[in-house]
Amino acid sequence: MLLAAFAPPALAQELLDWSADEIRAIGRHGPWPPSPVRDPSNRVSGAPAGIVLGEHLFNDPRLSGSRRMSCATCHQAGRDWGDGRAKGVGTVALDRRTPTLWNVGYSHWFGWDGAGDSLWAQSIRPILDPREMAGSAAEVGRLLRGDKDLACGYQRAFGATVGTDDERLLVDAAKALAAFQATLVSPRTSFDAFRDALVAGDLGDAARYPLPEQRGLKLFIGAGNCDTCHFGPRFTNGEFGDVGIGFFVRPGEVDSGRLGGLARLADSPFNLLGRYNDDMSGANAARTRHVQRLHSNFGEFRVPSLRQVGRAAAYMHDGSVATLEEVVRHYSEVNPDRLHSDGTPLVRPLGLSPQQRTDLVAFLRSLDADPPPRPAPPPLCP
């Protein structure tokens, strides 16, 4: 039975038929927003002192090699937690694209490549390279050291004075500004209230998501099968694919992508396999246990939640895509030779008409809303 042959004349030009088949699809994509997550491998996950630390060590320029360049600098608030530019830039240019921050911490791999199996570890790599932030487990210590303040925020989140340990500051610090990073969570959409409406059986609401918004969607979890990578409340499985960029980034040099991110992850004495995972049972290091490195993760990249995404140009991990329109015409026309990994691709050219085209920018702009401001972050230590 098709929900709209209940509607009332008045709203049945306004709402597509949905089979209950297509009505679960859609409800599996919330609800909006999911319960905050703890992550156990930081013991200062979720509580209010380290996210407070947090947020102002994410401001502090001072952890990078300059004293000029924060967290802050390349992941801004009024621009989503990114920077707007087609590819980073930290102390040289970089290969790829500053990713948002929203909805970070309910992430299970971190970065383009993975190379992160912790949003804390993730923290980390940017203050080390020197192609971004330039800074040092030693200038970090010396900042917690030295800074009466931070000193206060740091005994009030971990429960101890700053000590001498360099590395163990460091990875401290990455674990408040982890905390703080988790607090991320985009805002609910007119998608959101549309699909509470579906679900409930609300038409009257329903019927106000306008219908190229509605034809969008239905193509999504369609004929598109866009919801094959793209699922869950995220709209992403948090995993990777190869969707035909190309990986050269310069004559005689590729991004390997996911392949030399396990890579990274593997020699990293900050994974979960390390002493500085604070679940002392280990479990949640099983995904990083087991987890393989094969030739056919090569070229393969993170599958970004879909949230804000109107608002988050440009597009792919290499910023190769200006707009959610050629996205979409991408995805339309790919040609399948530039699929470089093994096996059977997920992706294939969809053929989309004008028309179609039009419908499913529609709907992803519906999966945008202008986040409140953000208040100042409260003191350290009042």
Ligand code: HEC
Contents of the next structure:
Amino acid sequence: MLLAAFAPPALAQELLDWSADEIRAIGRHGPWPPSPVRDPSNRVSGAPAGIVLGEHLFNDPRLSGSRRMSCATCHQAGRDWGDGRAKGVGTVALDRRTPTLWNVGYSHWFGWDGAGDSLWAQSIRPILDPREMAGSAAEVGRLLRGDKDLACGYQRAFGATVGTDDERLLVDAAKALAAFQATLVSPRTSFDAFRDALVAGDLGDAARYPLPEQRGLKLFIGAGNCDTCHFGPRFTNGEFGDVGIGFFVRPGEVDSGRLGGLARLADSPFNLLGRYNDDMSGANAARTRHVQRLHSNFGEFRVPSLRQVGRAAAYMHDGSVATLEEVVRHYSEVNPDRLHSDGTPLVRPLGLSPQQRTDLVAFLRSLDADPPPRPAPPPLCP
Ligand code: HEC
Ligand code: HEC
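Please give the other form, namely the form predicted together with the named molecule, since only the form predicted alone has been shown so far.
Whole complex next, starting from this chain.
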């Protein structure tokens, strides 16, 4: 009797049976956080002075044509680096949802359609896009040359004074923006504690992870087949898929997704095959060189990471699904005729019971955690 009084209630949970294969599959979703990666195409990637310059630029509305919109207008720190809306709003209403920037440094394709092959190239797009920030290389050049603090921050980051080639300055600003964004890593979650305990064989600790979450996870890596695409520590394989979300943006107008993204990638002067890739060997351009444009890319969108997913305001590339419960219902009832993938379909209607749907949502929510408050950015030139 006395002994029972000492048992902490958190240990009173149970542990499902987990096979060796399941434990291996769960292990592949970690460890978290992963080690930082350096981007060889970006010479200020991982460099402290580049990161500081990037954070200042990220918050600077002078990068936009109106001088009123910064990256942080849409990618807000307090909203998990999104905007809390179903679809983005720039100078006009946009057709796609603003994605989070958590863990973006680990991606290899960027944007819902993969039109960017580097984080810095993807960071140029919103500056120039007339529907987003509607800025220009000339204005970015003027800003870097004309602002004493930014010019000093540029010199510290790039080891050279601000030059006169505006296009190069636009690229350098984007490289600093990328260096900053690559530092945004989402916090550890209750799933990570479970995963580490299970892999270490610490079953007492693993049993703290509630049963609904455990049952949802079992579905996720098992019958649900979710981790074929939502693979690895970030819960995405970084590639593209079609899960039956509509592609009409207006009657008669479609968002072709990956198909259009590949055309934009090939046409971009800022892709990794171009002159701004800092990796002289060109080895990091292999993926861009070899990617093929297939008709089956029509209507494919990038597999989103599921970390912090429960904190998003809406789901899918077009924000057309309002809640996680509805996402799970979508996978449960998806119409196979809406999918136009060739080969073995990876998505098929799962016909989940209400209990299974609740479990899957409980699991997805265990990938969320509150981030610590952010300190103010350090000064550009202390
Ligand atoms: C008007 C709102 C808005 C502004 C301003 C904005 N973005 Fe975005 N951002 C979006 C939307 C919408 C997308 C999705 C675009 C797409 O898929 O075509 C996106 C996508 C991205 C991505 C790709 C993320 C991923 O997971 O692939 C990055 C990186 C990014 N933005 C960085 C920036 C930076 C850096 C700035 C400032 C220079 C910026 N954004 C300004 C709305 C905005
Ligand atoms: C064929 C690959 C594939 C499989 C299998 C798959 N997904 Fe997805 N998932 C995607 C793609 C692609 C999107 C984005 C689709 C879009 O925006 O049009 C997505 C979107 C999501 C989203 C919304 C995330 C966001 O930020 O918008 C959630 C949640 C999700 N999937 C969970 C699951 C679950 C749970 C399963 C298993 C039942 C699953 N997925 C199976 C590829 C897949």
